[in-house]
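One chain follows as structure tokens, the form predicted alone.
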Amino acid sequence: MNLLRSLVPPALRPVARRARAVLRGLAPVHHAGPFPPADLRAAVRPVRALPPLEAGRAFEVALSVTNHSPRAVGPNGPCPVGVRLAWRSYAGEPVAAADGFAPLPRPLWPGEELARRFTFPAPAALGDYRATFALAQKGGPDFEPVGPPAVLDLAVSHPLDGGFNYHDIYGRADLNRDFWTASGPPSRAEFERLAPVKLQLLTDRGLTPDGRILDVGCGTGLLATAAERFLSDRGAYFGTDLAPEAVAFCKGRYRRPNFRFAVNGMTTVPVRGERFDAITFFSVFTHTYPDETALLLAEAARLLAPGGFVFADAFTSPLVQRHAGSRYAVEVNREALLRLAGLSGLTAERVVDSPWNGPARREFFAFRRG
């Protein structure tokens, strides 16, 4: 091939290349069945890194593909050739996400390089993934890679990034007409049903009617509703929330003298000189990022009475290296979460869990001093 190219005068080489392209376009490249695996070689190279992907949505990746095989390959026939995408976890373990396949846009001849954008679906589950791209035949073998494997570390985030604002939820709510939806339950009946369920999780850990509760993220009083019926006059309830509207509503609704409410910061709790037997973060760590969660756990450790416990839920996923998602729903690596608790001197007991999204779970933990 190099000898033939040397016989063409330099001035005529662009014309020769165009003529070759025309002839190749007329030549059929049709794959009716799988190739034998011998002599199938190709180089695939990512052209640039990608920003976080949106879960379940299609994305484009720019790839350079070079055919090092002695045969032409293309997208036509029952067994087309294209780029296969294989998903693995950040640790290299198999995942439930289906592999992707994108056919070549045109035939690729021996020694020819093609630079194009290929489209694949992102996994539905949030996480930190390792994506490997290789030339392959649909229904046939993968090509042996020439050079380093084409691997990209890709973060898959939540499709509702930026669409959740806690202050806006309370700013738009009419709490005199509907106080339950802002706290999560879709109906007043569900609000009333969940109130004793939350309290039971605490009494099972040893909370008594004389206990002192700090409810961080109290909302419109889901736990306060149950605590109002449960606590004795020697007990105490202190609810805090980011939304001033929620705090104002609770002050007007729960009027027992041993009930108090205040606005807290994102990572601070406005309490000094007191200790609590039960400190709760219901549906709080599901919306905070790890650094914020660590600071809130430190606040809890500061305010925890001897023998007391911290109760919290979080979305955990084996696909997440540290965290993924947005304020709408933050998924974390469980071991990383437990290490953050350990930095505050707390050890964790998993109490209960339930399905969340794909391999992610909603886990409830009781934290105590180690």
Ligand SMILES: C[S@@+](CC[C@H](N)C(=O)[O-])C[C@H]1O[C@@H](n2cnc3c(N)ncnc32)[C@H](O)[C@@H]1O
Second form
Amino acid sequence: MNLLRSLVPPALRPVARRARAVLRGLAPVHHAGPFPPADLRAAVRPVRALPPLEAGRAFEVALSVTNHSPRAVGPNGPCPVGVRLAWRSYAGEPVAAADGFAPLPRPLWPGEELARRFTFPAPAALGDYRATFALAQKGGPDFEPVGPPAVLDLAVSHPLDGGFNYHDIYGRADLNRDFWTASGPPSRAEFERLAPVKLQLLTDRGLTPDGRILDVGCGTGLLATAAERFLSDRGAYFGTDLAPEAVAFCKGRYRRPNFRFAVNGMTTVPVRGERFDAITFFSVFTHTYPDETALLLAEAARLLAPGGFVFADAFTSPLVQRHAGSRYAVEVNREALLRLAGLSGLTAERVVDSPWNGPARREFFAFRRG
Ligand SMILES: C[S@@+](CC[C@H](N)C(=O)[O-])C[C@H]1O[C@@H](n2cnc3c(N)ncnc32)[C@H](O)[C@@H]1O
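Okay, that's the form predicted alone, but what's the structure of the form predicted together with this ligand?
Below: every chain and molecule of the assembly, starting with the one above.
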């Protein structure tokens, strides 16, 4: 072969090399069965980092792949060669997401490098993942990596981002006709069923009819509905919400003199000189990012009466390092959330834990001082 090569005049050698590459690309490389693993080596390198992926959707990743094996490998036959993607959590733990496999687009000869975009499905569960890419034969082991393994830290977020915000939701709703759907419950019956359930979570922690409730993110008054019947004239209810439409609706609907409503900022509650026995954030931290949640918890700590408690739910996931998802549904890391509460001197007791989405849970916490 070398003798043949040396017969080619130097001026024609680049042309001969190109012709050889074309002929190799055309030659079928058919893998009828698994290779002996011993001599399979390859280098895989990500060409660039990726923005957050959309949960459950296909995504493309640009990779450079070099075949360091003594044999040609390719995408044909029952045991094709391609890039395998293995998912781990950000902490390196195994996860439920299945490995991905994308066949090579064409044969790759010994020593040859190829740069291409490969397509894989993203995991269905939101989170912060560590993805490792390796050349592999389908159903067989990974090729031994030459150089560092190809690892990318990939955030998986929510596909329903689309600028979700409550101003738009309440703005579009006709609250005189349907005041429940905009704040969550799919029917009036469900809105009314949930009202005493949420109140009970507070009375179980010691709220009495003479108690003072601050309901941040009151929506269209799910808790107010139950509190209207429960609180005595000595008790008090203060509902605040980001959405002026929801606050205007509540002012018109819940008319007892000890019931008040006000618009609040994303991270500020417009109350001074008062303290509350129960401060609630029902389905609020499910829409706020950790820094906002921390500031709202600081507001709650400022307004909490001695012996009082803060009650809040959040979507938590062990796959999430800090937060994942969009305002539509924010998932957080439980320990990170509890650390943020600790910054305001609040310690948490988990009260309810229910399934949410994949490994994510919906957890309800009662926070107290100390
Ligand atoms: C899913 S609804 C829940 C309403 C009510 N708490 C309930 O349990 O039915 C979420 C509410 O939180 C409000 N919200 C979201 N972020 C907020 C924030 N930073 N401060 C106050 N309200 C907020 C929204 O406008 C919306 O009314």
